[in-house]
Amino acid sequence: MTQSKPQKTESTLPVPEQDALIQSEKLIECIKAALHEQGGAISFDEYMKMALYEPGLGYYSAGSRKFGSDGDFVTAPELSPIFSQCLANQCAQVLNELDVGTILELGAGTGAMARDILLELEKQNSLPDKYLILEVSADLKQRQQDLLKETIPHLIDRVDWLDALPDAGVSGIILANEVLDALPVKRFKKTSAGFKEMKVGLGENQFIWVVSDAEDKLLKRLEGIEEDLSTSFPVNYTSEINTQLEQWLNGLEKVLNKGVMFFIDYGYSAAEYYHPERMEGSLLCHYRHRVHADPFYYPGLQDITSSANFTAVAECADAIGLHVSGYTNQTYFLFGCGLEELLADMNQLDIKAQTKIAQQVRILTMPEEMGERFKVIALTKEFDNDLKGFAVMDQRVRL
């Protein structure tokens, strides 16, 4: 087992103010009790659960801002409601071709794209007969159940906010919008020695990287990757690996009796994911609109991500008996969505308005923005029907 040096976080990185520090440095004894019961080092999926969803600490469990313009990142109902205007067009086509229907939202954020979605479906007579909402923070929960009463009054009684996933099944839709990439991951090197895992250790009183030996069930994991790849990984190549993704989608699975889940995030295909000019994996903090690689800057207080592998998703839906019924980036799925017919609809304001809606139009189709890098997938349960989000550009050959 080997030590790495400690990553340098950019010193253009705002201070937290006092009482999150004291948050953090809470949430670091913890991690550093689980080191010490673990002979010094643990994997890193486990340091990212624990930064990120440790209960009231970790960065979606405890009370920080984390979303729009004075949070840490914008997502793209936070944007923009076009966005979950077209997410609501696809959702009325599940929801009447069922004929009765729920839709159950994974980790609702501000509760925007909820407000938005069942608005327009209430215009097209779509609306579902309960939206429930899964949110693991209890501050995040609460700032949702206040916009929704704020906005929505009449449509509350139609929303319930769950801890877990039901028990009872539910038949309709399970949405997820920027979930894939907050999943914990491990990380794993390619060196001349073959592969190792990279583990989160202790030097210095500050967390670091430890090379350590890859146990047997994840060596078979990454030399069937390489297999399955065009070329071998480089030396010294560092990627993710989501070893709990089929776990965690077999869990859906029992709770969808029929009907279609929606996950939408940033990411790849496998061959696009581990290509070989990715020498650095595709790891991500988010803090205060500052993106950098360093998981170990004041754990709790920021966001650590990694992008969706959706060849790995198409592959555990798969083996656990759901289909792949779509696959798209962002902007080809908005237009399939209706995009355009929003669009017409809004010529009618006034110059100013259309300006800032063609901005964040922008911002949600072109290539270099989200509208390539964010993908689509859907993934059905005795649902037939073609889906009219996949109807512009379907991708699945490229998984």
Ligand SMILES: C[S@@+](CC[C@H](N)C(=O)[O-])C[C@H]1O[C@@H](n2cnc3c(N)ncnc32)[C@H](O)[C@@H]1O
Given for the second form:
Amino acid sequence: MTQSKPQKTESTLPVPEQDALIQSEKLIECIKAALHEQGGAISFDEYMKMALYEPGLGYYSAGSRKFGSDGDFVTAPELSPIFSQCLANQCAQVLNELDVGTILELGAGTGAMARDILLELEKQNSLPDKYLILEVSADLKQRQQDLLKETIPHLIDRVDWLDALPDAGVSGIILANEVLDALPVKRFKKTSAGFKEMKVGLGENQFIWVVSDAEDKLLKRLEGIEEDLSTSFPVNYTSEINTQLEQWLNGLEKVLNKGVMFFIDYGYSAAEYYHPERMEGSLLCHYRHRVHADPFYYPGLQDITSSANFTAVAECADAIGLHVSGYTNQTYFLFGCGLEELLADMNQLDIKAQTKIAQQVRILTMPEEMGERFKVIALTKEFDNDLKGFAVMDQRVRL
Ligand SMILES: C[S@@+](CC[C@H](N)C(=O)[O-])C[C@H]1O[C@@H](n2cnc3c(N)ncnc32)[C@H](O)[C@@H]1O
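Given the form predicted on its own above, what does the protein look like in the form predicted together with the named molecule?
Once more the chain from above appears, this time first in line as the rest of the complex follows.
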């Protein structure tokens, strides 16, 4: 997502429309029921899961605009087809080296990335045998189907939508742009009495943070992080941890017969993620292009995200037998994937079109925009070739 500085809530954020408020109220009742069932507090990952994915009510399960200028945020494939064209160059290399292959995209947003990758691969005569989309949101699935039927009707037979990972497995590529940041995380705080879990409870008439004892399993994980980083978190340090990452990655590993997974997201290595100065963690919420840090603001109507911890991704990958084959920032990745050559081909466009493209490329690559905040990690299985996206700069040593 392109991002502005976090703002305060309530006074600065637009008030939702009536039907949206009703949807949020229904979701609040569901969350309250879960709180009641569990003695008054639930883990934040459970809250985040309900706020984003509760059937028919969660942010990704219900029908708000989400993407684009009239939605809540803009992602790289929405910003410019150049992003997906570069990614297609990387896919072409893998598909050609594997000889055949399938692409499986997780969480495909509006479908813009699928459309632009397929168009570019068609141009290069490197189409995958199938382009599978695993979409957990019924609303987004409909939007993707509408977009692809309208814009690439001649390629639609290659695209299949899935509700769950395919039993048969795939050989080829798994792609996920801005999916890691949407996975539910737990929240913790270091106090003078040690680590505590920040759960969600109910205040007078809104959800509130509840400082609870951390279970042994979580405690061990947090102590392990301090040990690995050879540092102690300062008192009041608050951050997030995805305790389901290994299980999630394990599911993907089982599905990939051979090939490469690419995860693209905003995030850091563990040392940067848990930097002592990042006292409040990385939890951010997006509502109508405003960014703030209150996940309890109108549940179901705003996106809730947490930056990816790429060291944790690499460690989980390692633990389940995947090879970490590359890690770099978005700028280096796009240049490795042929951004310069793509831009050179656009020289013949009129000046207005060239200016527009230059603006898009600036946002995709400038360090203070998406260029440095976004990283790409590649995990491979039975695929040993060097990947072009990491040819300019491979930063695996930073993990
Ligand atoms: C911020 S959006 C990114 C969408 C799109 N990839 C883009 O870049 O525009 C996050 C997406 O992740 C999807 N998602 C979240 N959890 C998922 C999971 N466990 N498996 C697959 N997709 C998931 C959501 O449904 C949503 O489409």
